[in-house]
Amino acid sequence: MTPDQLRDAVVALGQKPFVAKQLAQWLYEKRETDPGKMSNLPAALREKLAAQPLLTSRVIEADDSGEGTTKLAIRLHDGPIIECVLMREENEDGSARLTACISTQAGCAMGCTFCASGMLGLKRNLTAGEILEQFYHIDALLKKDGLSWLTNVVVMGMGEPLHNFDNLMQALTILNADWGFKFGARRITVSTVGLPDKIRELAKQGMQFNLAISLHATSDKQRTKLIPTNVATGLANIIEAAADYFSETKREVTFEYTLVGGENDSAADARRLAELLRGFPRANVNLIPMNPVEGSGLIAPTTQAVEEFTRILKQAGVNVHVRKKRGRAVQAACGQLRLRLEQQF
């Protein structure tokens, strides 16, 4: 809830309006969900808050890769399962880099052929509260490990974030606000399959999020094969919207490119990608060697193909990074853990 919504809620429970600020400090700044520990709240309010859990979801499985990545499967109150991920890394200066990857939908309607998130279709959007609850579950992991609060957030889990725009913006506003989690917008990355109108709407929000666009192809024919919804958008429109986003926000745009063996990982693909992004201001390319998804019929690229693709992009002056393979032991592809658990029931 926003401050105004919290104020209305506590007044409806018979409390003074100023109590809302105290409650917000407990919920957001201190990330406390046990009303019994909210010591400066009136006893009557604590009793009412304790009558039902403040978190509506629960962790049903936590898979640890042994290399710093923990994936949580979370069951929502009405049954669907979502995923979120905690990635623990070390920066060059030795400081901890703690990144949360969160979901915005239960399932996904985009139908990307290399992704497990949409294999069971879209069940529903998450509420703003359900998006934020993932942070409480991840915070519990951090506390267990004796680690401090997160340094980065990527909205890159299950679902298409811009397909759930209003709830996403309410959650990110609370995450960013001084009265909320106080998490800097420049440390938040919103990832999208590429919805041009929504990209432009995001740019108008006045918040300096980083933007990541799942490109994954160098022609519309190729992209529509991998991402069926591309038929309604097209590469040129997506890249134009990305340029508009940069123009409005001056924030970095990253183009995600999942390398699929024999599909989009050739030297010719690399040259077309470099040409496609020629002249784009401050663009980064993040190459992601595909994690195999059972039933997709797609395969991972060879090490040689990844290295050659990278070499060609660098030679063309493209700022490129290859994402380190992490968590294959925990079914690292988006939605794989959730897919397995859903199929058990």
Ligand code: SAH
Second form
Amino acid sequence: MTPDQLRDAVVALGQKPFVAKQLAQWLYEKRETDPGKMSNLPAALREKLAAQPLLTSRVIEADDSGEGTTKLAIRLHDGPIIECVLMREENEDGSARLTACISTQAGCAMGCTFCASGMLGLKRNLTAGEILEQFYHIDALLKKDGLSWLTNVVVMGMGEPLHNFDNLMQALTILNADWGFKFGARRITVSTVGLPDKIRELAKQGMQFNLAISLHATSDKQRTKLIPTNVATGLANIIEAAADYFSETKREVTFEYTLVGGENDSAADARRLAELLRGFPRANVNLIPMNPVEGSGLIAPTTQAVEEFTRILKQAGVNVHVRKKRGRAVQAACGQLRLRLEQQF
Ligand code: SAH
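Having seen the form predicted alone, the form predicted together with this ligand:
Once more the chain from above appears, this time first in line as the rest of the complex follows.
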């Protein structure tokens, strides 16, 4: 809830409007979900709040990779399962880098052929509350480990964030606001399949989010084969929208490129990618070797192909990173754990 919504809610529960501010501090700044511990709230309100659980979703499985990654399967109140992931890493200076990867939809409508999230289609959008509830489940993991709060948030879990725009914006506004979680917008990355109109709308929000665009191909023919919705958007249009995002916000844009064996991982692809991004102001490329998903019929790239692709981009002056394979043991490919659980229950 925004401050206005919280105020209406506490007034409806018979409280003075100012109590909303105290409640926001407990919920957002302290991430407290037990009304019994909200010591400065009137007892009557605490009692009313305790009548039903504050969280509507619950963790049904937590899988550890043993290398710092934990993936949570979370069941929503009406049945669908979503995933979110905590990645624990160390920066070069020894400080902790704690990243949460969160979902915005149950399932996904985009139908990318290599991705497990879309395999059962879109079930429904998450509400802003359900998007934010993931942070409480992650916080419980952090507290259990004696770790402090997250340093980064990536909206790269299940679903297409910009396809659930209003709820995403409400959740990120609460995450970022001074009256909310106080989480810096520059430490939040929104990853999109590339919906040009929505990218431009995001740019106009006056927020400093990082943008990641899932490009994955260097021609429309090739991209449409991997991402069916590309038919309606087109590669050139997406790159143009990304450039508009940069000029409006001055935030760097990252292009994600999932390398699929024999589909988009050749040396010629790498050269075309470098050409496509030539002149793009401060472009970064994040190469993601595909995590094979059963039933997709697609395979991971060879190590040599990844190395050659990287070398060609570097040589062309592109700022390139290869995503580390983390948590394969925990079925870390987007939507893989949930796919197994949905099929099991
Ligand atoms: N819908 C958004 C965010 C969710 S997907 C988007 O498309 O960006 C987040 C990233 O994971 C995307 O770049 C997607 O292409 C990638 N991804 C999905 N399934 C994958 C798989 N099996 N192996 C490697 N990367 C995958």
